[in-house]
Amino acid sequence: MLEVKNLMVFYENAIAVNNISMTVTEGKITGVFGANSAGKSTLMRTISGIILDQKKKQEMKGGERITVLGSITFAGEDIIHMKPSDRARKGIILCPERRRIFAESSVMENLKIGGILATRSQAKKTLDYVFTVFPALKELKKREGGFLSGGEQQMLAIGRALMAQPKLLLLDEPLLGLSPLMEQMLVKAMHGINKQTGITTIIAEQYARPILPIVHYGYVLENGGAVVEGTSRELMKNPDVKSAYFGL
């Protein structure tokens, strides 16, 4: 499904992603774990192509130069220079960190915006599914996004991403700032979405403990590079991972 080879991303002379290679298997959940500034969000923005928009904006402002090297292959096609809008049409959909919902638009309007690339029948079917996975959103569909709790906003952000008909769903820090109870609910939902729909998923998360049990394969990043990788079981048995993420 997705193959990343020797990927490097620089902000001016500072390296954000350092020679990462990873394989994402179709229909599976891949985890990307690491502390703040480990390179997780830069990796997700580079896979989605958002980094190219960021690069263009910085160049127009005369700000920091962003350099992307390496290759990203999706469904057999090299997409490293492909626009983010074209990647989205191919099914690569990013659910960004900190939700980034439209605060002044209602829940329903946010979901409809997410479904702009979908056919009418796809949008209706997916909307029904989103309300099944997140029934709270159905009760809140007329409420403005800015008046939702953090957990409700994260449900909406994931629901909006699903409306875009993803083949590869990128979830960046989905548990950020949430209560343990809401974390459990969202982890269960993300696992259920993968099992029920078969959507290939990458979850980038600092809080590995709740996510590790649902991933099929994972990578641990430090200072922009992948230092450990393995199956969920292998990572949970790794003493360095246990020490860093489980306090054992």
The other form holds:
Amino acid sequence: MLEVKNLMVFYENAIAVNNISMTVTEGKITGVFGANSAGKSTLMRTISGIILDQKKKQEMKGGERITVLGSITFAGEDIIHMKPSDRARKGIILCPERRRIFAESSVMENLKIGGILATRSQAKKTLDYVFTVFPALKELKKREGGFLSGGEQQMLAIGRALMAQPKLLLLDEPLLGLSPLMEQMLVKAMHGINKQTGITTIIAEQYARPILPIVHYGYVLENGGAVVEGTSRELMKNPDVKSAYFGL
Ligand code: ATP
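Having displayed the form predicted on its own, please output the structure of the form predicted together with ligand ATP.
Everything in the complex follows now, all chains and molecules, and the chain you saw is the first one.
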């Protein structure tokens, strides 16, 4: 479904993604793990294409130069130069780090904004589905995004991404800053969404432990490079990975 080959991303002269190749299988959840600054967000922004907007903005300011090399093939087409809005139309949807919901808009408005590219009937159907997965959001329909708890904001961010009719859903650090109980609930929800809808998903997380059980295949990044990869069982068994990354 998605094939990343020899991907390199530089910020000015600093390398953030170093020769990463990865295969994302259709209908499955792929994990991307690694410490702070390992390159997870850069990878997610490069797959979604948001990095190209960032690059343009920087260039307009006359500042930092971002360089992206390699190939990203999605459904048989190399998309590495494709605008993020065109990628979104093809179904590549990023749910960004730190959620980025609209703080002054209500839950309902946030969800509707997510569904702007969807047809009326898709939007209606997906809205019902989002409220089934996250009943709490239904109760909070009129609440402003900024007044939600961290966990509720994350539910909203995922709900908003679902409204955009993703074929490939990119979740960047969905568990960041959440309580263990909320973590558990979200892991279950993400698993359920994948099982029920079959949406291909990539989850980037610093803490692999709660995510590993629902992942089909995972990559561990270090200094921008993929140092280990394997099925979740293989990753769990790898002693270096266990001690260094999973706190097991
Ligand atoms: P985090 O968990 O902190 O988000 P990450 O694994 O997502 O970490 P990235 O944010 O992709 O890592 O960062 C990878 C490297 O690129 C780091 O060394 C970081 O300092 C650098 N970097 C990220 N964004 C920029 C930027 N806009 N300009 C310059 N360097 C950047």
